[in-house]
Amino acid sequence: MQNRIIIKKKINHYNKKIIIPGDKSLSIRWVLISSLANGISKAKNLLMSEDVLAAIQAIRKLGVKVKINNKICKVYGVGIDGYKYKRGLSINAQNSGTLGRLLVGLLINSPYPIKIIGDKSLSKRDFNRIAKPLRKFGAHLKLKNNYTLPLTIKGSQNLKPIRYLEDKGSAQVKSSIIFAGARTYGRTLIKSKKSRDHTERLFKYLKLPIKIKNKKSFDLIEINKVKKIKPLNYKIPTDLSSCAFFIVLTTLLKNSKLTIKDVNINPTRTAILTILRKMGVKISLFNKKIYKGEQLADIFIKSPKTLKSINCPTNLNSGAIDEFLIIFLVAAKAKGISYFKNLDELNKKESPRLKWGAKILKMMGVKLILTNSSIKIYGNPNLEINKKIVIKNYLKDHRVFMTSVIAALSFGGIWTIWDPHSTRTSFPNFLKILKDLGAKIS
């Protein structure tokens, strides 16, 4: 693949059905949980992205056999205490915060120091947020500047359960603690600000010792030592975060319709649908079903005639944290001023995404007001771009790349967008699906 793409014209309207690859969050969790199961777990529709392949490579380094044939992945689980810990072991989480943070929770009983490294982007992200609770269990963790990767963890054979307040709304921190609690005798208690709950749902489906009380603004989670995990055969549901790019593309076009099959509509992930509906987008869910703890549906989107601005409720932030870049494009075309606040967590992702969202909009000629944690976007329903725009030096953040592509196909102009290979971390066939919809990308 070339190290840049060029888009010179908008995409034409369409009426199509598409299939999007498996959910990245669930793919990584399936790999990690299956590695500790008793027996062989099989997955279909596993997302074959760099992040998920890094998870497979990580469990292989811990003595777990993995085979991939005919689009089916088999993990030969070694049991809850079956990891083979070697001296001098180093594991590369590459670009994946999910893998890096969750894996450290599972390594909490390692008898030898294990080093976790990552790529340039991941090595700038906050790992102290998991080091704090994991130290309370009794593990020893060292970080660069007590904050970032590389991280070294040496576990303990005398782990003690903890009580912890997770107040950031981070599903990765919460899941890391759950994984650590699953290795620890006694009752670990987490009071967690609302966030994605894929780990809890998988634990409940597998009948592992977890109890959850859902309160209005937080969850109370109790986890006890896991003794045995049964194999998990799983068809990974479609990733709503990946679907979001095509939902927004359809929203920004005229006279377009799109159907996406078997999408994970977990309530902790669907804030983007709530936000877009508030802005006047017509989104329908049908063929709803429950699959192994997760809610699935087919999604139908129809281009709206007008878009309304939004003063986005902050209680939707956590559930849409990965989609705000693409939501900002909808606000750019809406009638009126849209306001998004308390988004400082957005700048702690693969790149400072709030800043990058503002930068892309400014290049497009959109008026805005930016602070460290908020953005006001002055929408223009007649927004058209007739100039050259270059997107580069964005830390190869896959969502910055994909957002820029959707902007180019929706608003026009001549766009040169660098580092298309950034999509390999989460969505390798993103450009292929766009071309199938009629996009001209060179």
Contents of the next structure:
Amino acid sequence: MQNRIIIKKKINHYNKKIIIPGDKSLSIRWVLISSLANGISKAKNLLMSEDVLAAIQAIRKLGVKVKINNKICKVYGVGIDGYKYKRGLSINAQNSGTLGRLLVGLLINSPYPIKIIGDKSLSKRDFNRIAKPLRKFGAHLKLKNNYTLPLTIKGSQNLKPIRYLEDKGSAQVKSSIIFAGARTYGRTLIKSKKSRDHTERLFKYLKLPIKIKNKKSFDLIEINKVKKIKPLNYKIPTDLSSCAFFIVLTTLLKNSKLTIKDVNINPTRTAILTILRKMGVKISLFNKKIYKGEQLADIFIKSPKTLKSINCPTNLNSGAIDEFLIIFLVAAKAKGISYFKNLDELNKKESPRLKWGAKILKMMGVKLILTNSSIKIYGNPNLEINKKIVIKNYLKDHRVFMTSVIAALSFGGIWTIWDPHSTRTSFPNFLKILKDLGAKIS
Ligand code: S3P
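Mind giving me the form predicted together with shikimate-3-phosphate, seeing as the form predicted on its own was just shown?
Every chain and every other molecule in the complex is listed next, the one we just looked at coming first.
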């Protein structure tokens, strides 16, 4: 693959069914939890992306055997206390904040210092957000500038349960604490601002000692020491965050229809659907079912005739946190001014995404007002691009790349977009699916 792609033509309308790969959050959680089970866990439809392969590499370094054959991944769990901690261990979380942060929670009982490193993008991100609660358990953590990777964790054999207020709405922080709490005798209590709840659902499904009380804007989570984990055979549901690019493409086109099967519609992830519906898009969910604690459905979407602007309620922020870049494109085509606020977390992702969202829109000629935590987008239902646009130096953020591709295919113009390899972290066959839908990409 070249290190840039060129798109010169909009995509034609379509009426298709597509298959989107497995969910990234669930794939990484399955790998980590299975590594500590007593026995062999098997997964089908595990997302074969770099973030998930980095998780597999990480558990291998901790002495866990993993086999991948005929699209089935087998993890030979070593039991809750079975990690082989060695002196001088270094683990590379590559681009994955989820892997880095969740794994450190599990390393809280390591007798030796373990070093966690990451790629250029991950090495700029905030790891103090997990160091703070994990130190309260009694572990020793060192960070560069007390903020970023490389991080060194040396655990404790005398862990103490903690009480913690997680007020960022970060599922990574919450899950890291849940994992550490699962290694600690006594009751760990987390008051957590709403965020995706896959870890809690997997713990419940596996009958691990977790209790959850759902309040209006917080969840109260109690976790106790886990003694044993049963192996988990799992067919990873489809990733709604990956579907989002195709849902928005269909939204921005005329006369197109799209069906996607077996999508994870966990209510803590579906804020994109709520936002698009508020903007006038008709989206139907059918064949709803429950699968091992998660909700699944087939999604059907049809291009709308018109799009309304939105003053996006902030209680939808966490549930659409990975989808805002692509949602901004919808706002650019809506009638009226859309407003998104309290989004400072967005600048702490693989790239400063609020800034990148604004940058892409500006290059497209969209009027906007940007602050550190908000954006106002002046929509134009007749938006057409007739110029050259180049997207590069964006820290290889997969979602910046994919958003730019969708913008090129729906608004026109001549786009050169660098670093297509960035899709490997979350969605390796993204361009292939677009080509199957008729996109011309060279
Ligand atoms: C994730 C949580 C979110 C999200 C990330 C995946 C997870 O991050 O942006 O892509 O799997 O827990 P934060 O928890 O930092 O908001």
